[in-house]
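Coming up is one lone chain in structure tokens, specifically the form predicted on its own.
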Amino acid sequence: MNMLRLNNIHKKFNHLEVLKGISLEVSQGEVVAIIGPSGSGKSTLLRCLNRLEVIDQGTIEIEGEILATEDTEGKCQYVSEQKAREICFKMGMVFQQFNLFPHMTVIDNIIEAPMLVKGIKKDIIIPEAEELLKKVGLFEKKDSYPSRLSGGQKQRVAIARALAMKPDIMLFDEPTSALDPELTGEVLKAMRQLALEHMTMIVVTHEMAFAREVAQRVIFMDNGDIVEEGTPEQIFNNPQQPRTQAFLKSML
């Protein structure tokens, strides 16, 4: 089953074309890693998926439901606001920065959105949130405030918070880039566990080892285009495009 289908996605910021006709399909349970140099459009692509950025042209389909399409003149048209929200709830996103509420405890950060957005009662969501904290190895921190956590712990709370909305697709935008190197391992471990549980994941990352070990497919983007894609073995051991070869030479 296709969880996500993009066709001919274009996005400009003023006169700068950031995405130049991206087409992509992601299957249920697939882990896709997107790699490439800074400024290549990777993060913008993720933000377009859940409408944090609005595309200029193309179509976006999530689990068979149209989020955005083109009119007869080729201009992008989104579905209604309510329908777009419903579709975007199918996706959870973890950002570079953790975006936790500093005045709330860890457990309150996790239960806030399910209660406010989905109307789930507190006595129902609390046990679910505690299970999520156990999953990311932070149950003992449930009553702590974010200021008392390391960067790696904050990011794992952010993962648990996204999972609390029960998404079908998880989007990760450079989830370890703001962390000290010694803290990245605990976050990647939590992401590996999600992959083992067959969560559909799209991961923008500079962690080449993670992309090589966990992803089923690796996409190399540069200058707003998908330059090359394939299995980790194909991309890392035998890249075909000179731009891919040069990038990997600088990273490995």
The other form holds:
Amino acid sequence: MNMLRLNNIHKKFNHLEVLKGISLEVSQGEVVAIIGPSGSGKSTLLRCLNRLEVIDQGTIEIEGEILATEDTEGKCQYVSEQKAREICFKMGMVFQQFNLFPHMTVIDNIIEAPMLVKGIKKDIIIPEAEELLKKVGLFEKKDSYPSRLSGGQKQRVAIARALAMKPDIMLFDEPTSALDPELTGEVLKAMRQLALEHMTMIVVTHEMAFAREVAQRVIFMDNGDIVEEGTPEQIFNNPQQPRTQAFLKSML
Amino acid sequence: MEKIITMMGPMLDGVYVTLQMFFITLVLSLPLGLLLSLARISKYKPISFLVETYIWLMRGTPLMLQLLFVYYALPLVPYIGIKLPDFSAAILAFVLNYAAYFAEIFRGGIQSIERGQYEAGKVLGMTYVQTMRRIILPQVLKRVVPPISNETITLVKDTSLIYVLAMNDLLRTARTIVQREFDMTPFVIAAVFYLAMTLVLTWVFNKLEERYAAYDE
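Given the form predicted on its own, state the structure of the form predicted in complex with its partner chain.
Up next: the whole complex, starting with the chain shown before.
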């Protein structure tokens, strides 16, 4: 089943075209890694999916529902704010900078959105949140404030917070880039666990080892375009495009 | 000593006027300031421009002029002109003025919150209003405690401006007694009161800061 369908996405920041007609389909349970040099548009692409960025042209379809499409004159039209919000909270997102709520404890960070947005009662969501915290190995931190946590712990809380909304798709925007190298392992482990549970995942990353090992498909982006895509085997062992070859060489 | 006791009657009446001015202004201008700050950052240009102009007027003219305007000139304005009693006129002028300053403090606080906080709220399905109420404003409150505390302490002393409307606040009462009795004691009593009031406020705001220190950023 198709979880996500993008067709001919264009996005400009002022006059700089950062996405030059991207098309992409992701099916259920698939783990897609997007790699590429900085400024290639990979984070922007991810942020367009849940309308953190507004596209100028193209179509976005999430689980068969249209989020944005082109009208007869080719101008991009989004569905109503209410509808867009309902479509978008089927996607959880994990940010490079964690973006935990600093004024709330770990457990409150996790239960806030389910209670506020979905109206779930506190006594129902608390056990679920505690379960998620156990899963990411942070149950004993549930009453701590985020400032008391290490980067790796923060990111695992952020993953639990996103999962508490029971998303069908998880988006990761360079989830380990702000971490000390010795802390990336614990976050990647939590993500690997999610992949094993057949979560549909789109991961923008610089962790080539993770992309190679966990992703079913690797997409190489450069300069606002998808240059090459394929299985990790194809991309890492036998890249066809010179730009892909040069990038992978620079990553070694 | 006896003299001081007979002074205390009218002095306490003055204290009562000063305290009333202080509390009513504070209670009304803080929420109004918050509303103005939200309008100021609104993406609807006419609204934010209107509020910007308002803040410019309020910060750009002396509070005493505003007091005189509300009391003497407002009744002369065609159609909407109303004659307010002196106390209401004073409250109106103070609230309008202080709300403008508070609005700028709140705006600074709101704009100091990282964009990632809004984005986190948005991707979790929260509306703008929910994100503001549950995520942004609670963090803003922590950040604005010091400047709000500053402004509030200034307000205690600014209340003495209402003497221009011949209202008998603490300072005007003190001056009246000084002029009648040729005795400087009322000035000392007034100073002690203002200092005590500032001490209490400093304590209250320190407590608030301590409470917010529960989390770091």
